[in-house]
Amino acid sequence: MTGFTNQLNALRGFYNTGATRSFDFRREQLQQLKKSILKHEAALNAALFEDLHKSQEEIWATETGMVLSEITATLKALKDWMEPTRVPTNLINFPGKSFLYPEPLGVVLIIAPWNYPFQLLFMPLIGAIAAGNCIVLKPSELAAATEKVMGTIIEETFNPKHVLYAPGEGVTVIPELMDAFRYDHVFYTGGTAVGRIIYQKAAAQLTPVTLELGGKSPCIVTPNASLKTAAKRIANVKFSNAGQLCVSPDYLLVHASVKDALVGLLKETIVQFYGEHPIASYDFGRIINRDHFNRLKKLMENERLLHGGEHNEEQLFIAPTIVDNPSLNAPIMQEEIFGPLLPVIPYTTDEEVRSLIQQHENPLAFYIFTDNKKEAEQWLQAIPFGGGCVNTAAMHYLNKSLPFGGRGNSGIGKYHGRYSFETFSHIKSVLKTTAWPDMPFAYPPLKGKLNTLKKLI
């Protein structure tokens, strides 16, 4: 405790100093994280790759790829993100001017998690450094390869001051690191349960969250739809990651009229994509360990399975697989998945989706595919959510301009691009005014004041 103790200190001795504020400062942090990642870019495929099996091609759309994007587009906009914004003043104010002023939050603490493990740690991060902020890295233990690599990348670029790489394993490393020093903002990414217990930690301090959690996102695939196409995106981003991805769709909710072409379409998508057996495909992912296989080959379990199921524990592979109506009290329909499970439940009505999707209100994401806008229209201002997408799936998380983050249940807060500096800024508002004109009907005594006053107000 007293390791961590003395060094959330020096970070806050350092954010004091004011080291931290200037732009010349923050624009030379993320140059030399892009040089460092650049440099450790063959290090980090090689890690994602034995602990999640991602492909180079895979890794550059979904973790590298992204980061330097998230750089490049932040480094390009920081200047006008730190400047004041002048907003309208009110007539009681004449002549005033009125600004909004963004200034740094203080220490943060930025908790990833391990499916992707490389850009959701280093996202959030690049939205702390541009607002002028210390931070505190805690990366997952469960890709310890990728962890390693992010270490060296982390501790060659940054004063351990300004930035602080803490290691190690969850259960122990975060109560130390929340119990040991008030942080000014605390940003999780993960599992609801564990999102509980920091909000409680860091409720007990008034210290403001970031939640991005996750659930049972829906997709919705109505008679309108364009099968083919949405049989291609939909298993794209479900099997991508082997599943092990928040925003993926948990289940798909297919009319009953074409459930079954829906099916013999994904089945297809799914050798097309990664052949007769995916086991040995360069492009199918592989589970994180053996206690989240078990997990989701306990899902499985006493299911009808329309295709895949094939495991191999020693792989730590599950196939991508089609689950046949499951029940609405069978575990696969009462935890969130992450996997490459995929159940294909059928309605015939619009009041037996909305029943469904209420069991587990305000999802992460949410889809929607038909191709008629009025029918689109009608859904997403239906169902609650965090964000989502008509005729594809979890490409809005991709869009800087779209700030990605749930509701309730599936997260609190939002980030990407400039909603990432927000984020990790407080917006101070200012009202600048002059000596004169003194307005003498602002003064006591108010009485017989009362007209002027309203025509004012």
Given for the second form:
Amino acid sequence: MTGFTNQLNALRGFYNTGATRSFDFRREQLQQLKKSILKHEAALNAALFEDLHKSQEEIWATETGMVLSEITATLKALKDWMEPTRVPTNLINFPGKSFLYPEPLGVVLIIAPWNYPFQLLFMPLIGAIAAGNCIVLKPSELAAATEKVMGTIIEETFNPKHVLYAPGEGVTVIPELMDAFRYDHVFYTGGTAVGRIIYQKAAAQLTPVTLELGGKSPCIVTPNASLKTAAKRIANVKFSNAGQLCVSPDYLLVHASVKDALVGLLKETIVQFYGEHPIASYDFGRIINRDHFNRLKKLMENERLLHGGEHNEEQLFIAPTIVDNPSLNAPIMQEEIFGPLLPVIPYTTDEEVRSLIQQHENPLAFYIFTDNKKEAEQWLQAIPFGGGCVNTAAMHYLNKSLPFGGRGNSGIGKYHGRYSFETFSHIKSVLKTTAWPDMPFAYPPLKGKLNTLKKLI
Ligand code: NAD
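Moving on from the form predicted alone, kindly provide the form predicted together with ligand NAD as a structure.
Okay, now the whole complex, with that chain kicking things off.
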């Protein structure tokens, strides 16, 4: 027995009543959620500023605005998504008709990290409600102020038998939530090491998972790139949220002939964006806690810095920093950086690039900057990755028509928009036919019917 046993059983009981399945119920819950987010928007802004020094504008673009837009789009499409879809029927089943019926999975668990603590908990929540499930939400304890406001939103909006909020330290709460209860799906976003623990716990109950993990996402800048735009777009994404972004360009591979020019433009851009003293910038974020601050400080040690490097432990501030050509054996090139440090590695041949990228597991994201379409296409075909962009970074994340997710070590499964609805639904395959005509070739004795079967199958 764990602290959550009664509550989890209550969710299962509520799910079994069928109450969550109707269109009206799902629509009502999503509408209430939208109202509640708007009601608590100021508190959310304050909390996200406290946890990560995010500005209101950044919060709108990457947290609240994204979530509200996902709710609006889901409400608009939901009826259509819930309808059974007719698909073609093969000859042997003539005159039958074939359909796909989406149905809710049941009781699902959603676990979120701290870097976009609101968006990464609420985006999957929208899909799970839309698909008609009961949901347990485990936020990250590291974004403590946001964890509290999200609790108020969830507890004010939902019946705890429908959506249960389970905050606290992952290391104790997750075993309490997972060891004695069988979910119908677990959706986890966070680091690969913890992802492994979650996957093992889910496997013990034969529960399917979505794992949204991380990795070292490369960004190539070829001699055919528009360098000024490349510098702006790379810096904008890399230093957003102080680099604590899963789809951040982890390191740059820049053709040696344009390296100096690009680095010069990156330096100029950093000053344009955040001023001479980024510690005083309205737009520049903070590191989540002391552990991550010290981890990042260590990654810079013994590296040659082309820009930045300033840090302030009390304020958990690390400046936007450019690292010159680190050794591939250095810690900064071995682990996901997840902070405002940008290694710039020159290359001369495409083969060098391929072999360097292949030293790491499949990345979550991949970016290529070039104005040569053929070159871009070749790279897109050559590198395995979760999702990516040509001539920009991270923006694929914002398009609801593109499924978001990793592959291999960077994740399993996908979501956003319709893909979230599908992730939290089971698609039942249904063949409907009639009593007449009743084809005799389908029944034994089969002897002598081979030619007919060959024609039909
Ligand atoms: P994390 O793995 O430390 O924590 C994520 C969640 O797991 C939190 O809710 C936490 O409470 C819980 N947890 C932590 N330790 C646990 C344990 N021992 N047992 C059970 N649960 C535990 O991840 P993080 O540091 O919060 O996030 C950073 C990582 O997440 C980066 O690798 C980043 O790339 C990745 N990430 C991926 C995405 C994506 O969409 N693919 C988005 C954001 C972050």
